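Shown here is one chain on its own, the form predicted on its own, set out as structure tokens.
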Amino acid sequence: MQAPQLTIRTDAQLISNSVPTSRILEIELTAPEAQLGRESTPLNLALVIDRSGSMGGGKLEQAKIAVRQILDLLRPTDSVSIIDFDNIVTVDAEVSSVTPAARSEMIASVNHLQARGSTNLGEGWLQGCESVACRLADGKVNRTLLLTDGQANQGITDPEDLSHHAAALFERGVATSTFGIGLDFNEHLLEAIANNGGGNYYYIDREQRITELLMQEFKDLAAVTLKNVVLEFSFPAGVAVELLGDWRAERHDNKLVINLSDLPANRTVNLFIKILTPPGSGQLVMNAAAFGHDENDKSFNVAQDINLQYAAPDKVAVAEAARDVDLVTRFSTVVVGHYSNEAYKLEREGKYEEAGKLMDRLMVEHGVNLPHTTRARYERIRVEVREGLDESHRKDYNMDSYNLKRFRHDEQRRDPDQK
């Protein structure tokens, strides 16, 4: 099996020997291809379905279609639970091996689901996570998929509490991906659960896309070639670091530990770190190391150093003029995605002017570096947040910023109009 590919880049190699210097680092990790002829990694899933009254009609029916398609693709090596919730949480099925007979029984259970009641999102999701945890096993991809269209209005409702639960469950080995349907759910809550839970967040703008996006996540999970991936970034004392993108990370002395969960074959993750280096002499050496388990459940560990050279201010100025423009562009798109998300939270709270000022600062500092289409869109958004957004725009813009900060947006490919 091929090894994962890890690279680390900077916008410029020289740093000042007399004053602090700001630099950008980009760490890129690519998962290897799947081994030819090898069975994909076994899955341990919980499918948690909101069946509250607001899911009536097309939403629940489309969700049932998606779940049935997933069940059709599971194998005897896979395990799965199906949980539904309104104000009451129901365990519809829990199987450790998806045999043909078990599949038929689960499909029958799904077919009988009907919309009713209110939304005990927290308890439904936690029940799904506990079901995964009970079957937790090395060598499997362990994940809860939460599908909902509403607010958490029963049981645990505080977003911070739910985020803490997501983090604790991820520490136990259970990741969560969230799917918000329509306009009535809290996008910041579902994104926080996914971010803290080591999974992915999806906004489903219309019910016809439920199957498409659930299957997108399922296919990624079925194609995993790296499991439980952790990236450690080590840096000398005195260096200030800021990780962009709302990745789950912890700081331990002079080490930043970033949890990347599971990566499907050929998936590339780009992490952007802003550093501020102290004055000094000689070289400043930093290291990125990624480790976890491959599809054969064998440990892997890849590492890469990067050296920044101290120099006189005049030479640093020359290096600044020759910065890697493409890297700076990629970094600026991630920064705009990261902080515009904060602006949308302010806007939702009715703090329109604060949201606008935050967007203003972003565009002043990074607008010139953005691809043309991204810049035009966010120039418009910074005006709109001052006037207040409707729910459709809130969710569209939040999803856009999520994709930017996670470096998953189509516009983050090289823009021929970039100058």
Second form
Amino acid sequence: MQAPQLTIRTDAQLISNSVPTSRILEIELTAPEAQLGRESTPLNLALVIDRSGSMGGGKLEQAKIAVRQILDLLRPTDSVSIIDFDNIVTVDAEVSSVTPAARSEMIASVNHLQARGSTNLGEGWLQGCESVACRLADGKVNRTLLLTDGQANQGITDPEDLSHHAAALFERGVATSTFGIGLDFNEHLLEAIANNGGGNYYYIDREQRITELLMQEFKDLAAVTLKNVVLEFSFPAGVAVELLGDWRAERHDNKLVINLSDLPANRTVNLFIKILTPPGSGQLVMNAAAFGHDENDKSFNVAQDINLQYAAPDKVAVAEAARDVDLVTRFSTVVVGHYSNEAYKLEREGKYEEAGKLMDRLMVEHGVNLPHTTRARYERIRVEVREGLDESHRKDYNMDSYNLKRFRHDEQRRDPDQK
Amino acid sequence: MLRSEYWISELADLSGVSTRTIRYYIQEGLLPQPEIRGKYAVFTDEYMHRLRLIKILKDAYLPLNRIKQLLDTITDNEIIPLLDAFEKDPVSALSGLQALPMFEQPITIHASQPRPEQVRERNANALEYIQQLRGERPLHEKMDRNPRLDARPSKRNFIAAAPTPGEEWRRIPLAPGLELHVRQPENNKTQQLVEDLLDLVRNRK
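Shown: the form predicted on its own; wanted: the form predicted together with the partner chain:
After this comes the whole thing, all chains and molecules, with the earlier chain placed first.
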């Protein structure tokens, strides 16, 4: 079994001995390849499907196709629930072992799904989590997939409540990924549930992509080689830290604890931390450590130190000029993803000027470091938020920023210009 | 001792910050709008202090928006002690800054984090958590199947009142972000009203 790879880097090694210095750290964790011939990690899933009126026509049909495809790929070691909701929540099927007989029964019940009613997103999602919680097991990937095209307009509707519950359930072992279809859902709500719930967020701009993106998430889950991954970053007192990218993280004294949930084989996660170091002398030592469980349910633990050297300001200035440009580019990309999303929240509230100013500051500070096409795109967005965005741009831009801040460069990443 | 009032050129000379930058800071909200006396703006000592602090934080490579966030959170009375602290002991002044919201803002803080060995124990709680949440909710709005949930007692109204069960609504998207909901069944009067509204929307498109 290959070990997970952990690396920690900085933009420059030297820090000032007399004034506070701002530095960038990048922590990179890569999940190992799956072992040949080994059965993949058992899944414990809930598929929660919105069947409210607006899902009628193509969307629900596409969702049904996706669910059938997923059912086809599940094995007797997996458990699954299918839940659908409008204003009423229905548990369509719930099996703890996906045998061929159970599969055909489930497919039959999925085929009968019809669109109607309004959207009790909160209760539908909670029912999914409950089904997962009933069969929760450490050796499994425990996750609810929530697919919706609407606002939460019944049941628990407050975005803060919902994200709080998502975090609480994630801490208790149930993760959530969210899929928003079309133009009528709240992208910030679904993203917050996924961010706090230790899952992924997907914007599905047209119904034809429902199957593609649900399958993408499913394939990631079926390929998990690291489970319950927690990354700890330790630093000396006096260092100020800021984690970018909206990861679920907590601060304990001189430690930042970041919960990365489950990682599929070969997936690399890049975390960026901005630090401000106090003046001092000698060395400043920090440490990144990752732990969790591997494919065989054995616990793993990898760690790496990084040392920054104190030096006189003139030497630091020289080092500054020679800092790792690629790392700075990656960092600025993540910062722009992180804060532009804040600008879209302001824009959505009608605070166009505030959103514009936030984008101004972001681009003045980081624009020059961005890759050319990203920069051009965000320069344009900076102008557009001042005039207000239409729903389709809001969703596109939010998804783009999400991918930037999570530093996802897989197939999910999509340039809104290339639609 | 510093005099208590300055013209902008005097403030620039004393602080070593150009008049153009001072105006920029005012425009960006890092400094408050000065009092205008006659044709000229009058600056007080507070501006001197705030400029000094901005300079220290800029030297620490803090971006202006962060400096603004910081300045927004401290009062005039807190600035001088903070400046003194920076002069005496930059390290602890900085750790003091750490406690300020500007560094904590992007980090979500909830209950403490489980280590993997604690996860098993916590797992037992996911179900309890949901059941507790459910226990606090009204009964009338859920569940086709799953009688074990319906049997739970209702304690307090956790959510906004939900529509009567069985009530059915037709959703008509009018434009991106705009929807019309019509309770079913519709009577003739409502139907006519809906048609009129739809015509209105169509004509505007």
